[in-house]
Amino acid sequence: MRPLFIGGNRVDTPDTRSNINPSNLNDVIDHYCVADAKLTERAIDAAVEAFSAWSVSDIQLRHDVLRRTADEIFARRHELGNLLSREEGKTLKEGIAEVTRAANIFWFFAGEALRATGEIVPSVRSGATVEITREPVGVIGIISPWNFPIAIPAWKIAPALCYGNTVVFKPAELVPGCAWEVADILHRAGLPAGVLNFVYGPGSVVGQAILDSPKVNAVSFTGSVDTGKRVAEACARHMRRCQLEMGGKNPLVVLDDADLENAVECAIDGSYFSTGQRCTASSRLIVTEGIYSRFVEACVDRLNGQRIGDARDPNTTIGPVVDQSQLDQDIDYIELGRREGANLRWGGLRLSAVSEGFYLQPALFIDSGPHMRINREEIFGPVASVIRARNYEEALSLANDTPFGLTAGICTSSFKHVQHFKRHAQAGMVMVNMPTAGVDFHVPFGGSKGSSLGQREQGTYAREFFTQVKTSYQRP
């Protein structure tokens, strides 16, 4: 049984929940203690108490804690990657890659702790100087999703600690395992008591307690649009900053002059790997007429070669859906697409396997229209639609015809179209001849429109959310 971490102490509770393997529902990974509102408030109080010392702590201490954390995560990447695949359903290759990314994030922010910068500028007032510095915000509530169980907690927790904030961390209910390991590693790496508090439980209880507390100075959230709106409303009531990463309905544009093999690889990777459970997944494949038929048939050939099965089987290329609720949602959307008149060209079947799990054949719709719900709403599963476009201009218009704006991709050999697309695609991230999913750990992550609110995550841009600027004037 895995406890909570509150004020540097391991706290057991009578209420526990099982962590179930989506590849094999008979496999119980472990049991995790569940916090209630009172324990969450206790965790917030611990973070408040720890802030006074940690906010002015030595940068060498912060560097050392983050570096030791990175070192252990990397050393245990195969073990933790196995745990990630077991609890979330990513393939083992993807699980190990995600753990490695988490280690890289902690390494990066270990370095950032030593690169704190400021400015000294002259004042317009004679004899005075102006010093511009950055200070931590305070207590950060971190609420992470289930689809990246270690990478997203890492890219929120590492900068929060790097810049001197304290944290109350609530992981997703479906995937407590990797999140617990990160909390445990940080404490053993020398993080002082109360600087990071791990509270596991339902969003309606633990998450709500974080949002309701006036002692929480900022909230970083990744999840659904509906929940993100509630987080924003709660933060507005308390006049505190929030950082929201929400949905995506990302387009991949394929023009007639694209390298067909590469375009298909980009589509299959972006649409179906990680079982399509990525906010950056390319669920809308917008293809011009001259290459449309060849693109569809080549995608079908590649889908025929995919192996759906246990996430930890080295031969598996697409693992299970994360749970029954998500599986039901995916199947409902597949049926909806059929009713709307789209042609289900391949897949979409519920699969049985050697072990009982949430297995779904990837679905490829063709002849779909831009106003169909399957092309408007985020499905968050292995479901993609091909939309026909007459030319580049129509393809760009279709790509931008969405309330979301996280990422957008284009496959083409035209320099003119690449340059135009990078400027005019209404998305926070643009990929050229690459899958829409997959962002480096040292560069900013975030979108536009309904996908994101607040400052960017990752890289040096993370300091904009996790620090506040102070301007000091001085005369001798």
Given for the second form:
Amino acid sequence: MRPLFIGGNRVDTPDTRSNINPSNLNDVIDHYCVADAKLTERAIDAAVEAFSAWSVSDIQLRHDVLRRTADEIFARRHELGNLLSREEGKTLKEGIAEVTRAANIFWFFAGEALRATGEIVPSVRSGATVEITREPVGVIGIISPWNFPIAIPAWKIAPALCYGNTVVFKPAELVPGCAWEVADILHRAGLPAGVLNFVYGPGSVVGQAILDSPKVNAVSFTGSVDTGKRVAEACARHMRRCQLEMGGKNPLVVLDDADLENAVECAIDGSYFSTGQRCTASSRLIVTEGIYSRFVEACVDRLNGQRIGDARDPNTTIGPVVDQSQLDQDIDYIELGRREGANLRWGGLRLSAVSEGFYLQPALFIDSGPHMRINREEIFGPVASVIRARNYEEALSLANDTPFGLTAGICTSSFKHVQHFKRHAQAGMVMVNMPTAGVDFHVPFGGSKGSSLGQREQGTYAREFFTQVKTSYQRP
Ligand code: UN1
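With the form predicted alone done, generate the form predicted together with 2-aminohexanedioic acid (UN1) in the same format.
What follows is the entire complex, opening with the chain shown before.
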């Protein structure tokens, strides 16, 4: 049984929830203590108390804690990658890669702790100088999703701590395992009591208690649009900052002059790897006429070669869907796509024979229309649809015809179209001849339009959200 962490103490609760392996429902990974509103308030109080010392702590201490955390995560990447695949269902290779990414993020912010800078500038008033510094924001509520059980906690927690904030961390209900390990590692790495508090539990209770507390100074959230709106409303009521990363309906444009093999690789990776459960997944494949049938046939070929199975089986290329309700949603959308008149060219079947897990064949729709709901709403599963475009101009306008704006990809060998697309794609991240999903850990991450709100995550840009600026005027 795994406890909560509140004020540096391990806290047991009578109420627990079990962590189930989506590849095999008989496999119970562990039991996790569940917080209620009272315990969440205690965690917030602990974070408030810890803030006075941590906010002015030595950068050497912050650096050491973050570096030791990174070192341990990296050293245990196979074990933690295994846990990640077991609790979330992405393949072992993806699981280990995600853990490595989390280690890299902690290393990056261990370095950033040492690179804090300010500015001294002349004043327009005689004899005075102006100093511009950055200070921590306070207590940060961190609410993370299930699809990146360690990387997203890492890229929210590491900068929060690096810049001197304290944290109340609520991981996703479905994947407490890796999140718990991060909290445990941070404590053993020397993080002072109360600087990070781990409160596992339902969003409606623990998440709500974080949102309702006037003592929380900022909230960083990744998850659905609906929940994101609730977070934003609660933050507006308290006049505090929030950072929201929500959905995507990301286009991958494939032009006639694309390298076919690479375009297909980008489509298969972007649409189906991690079981399509990435907000950066390419769910709309917008393909021009001259390459359309060759592209579809080559995708089908690649789909025939996929092995859907237990996430930790080394032969598996696509693991299970994360849980029953996500599986139901995926299947409902596949049904809906058919009713809307799209042509289900490959897959889409529930695979019950493999083992007791949430297995679903990836689905490829072709001849789909831009106004179909399968092309407008985020499905968050291994479902992609091909939309035909006459030319680049039409492809671009289809790509932008969405309320979302997280990533947008293009496969082409035309320099002119690449340059134009980078400028005119309405998305926070543009990928050229690369999959729309899978991003670096040291550069800003975030979207435009309905996908994101607030400052960017990751890289040096993370400090915009996790610090506040102070301007001091001084005469000798
Ligand atoms: C990636 O594509 O590597 O929840 C990262 C998500 C995103 C992260 C995607 N916030 O899917």
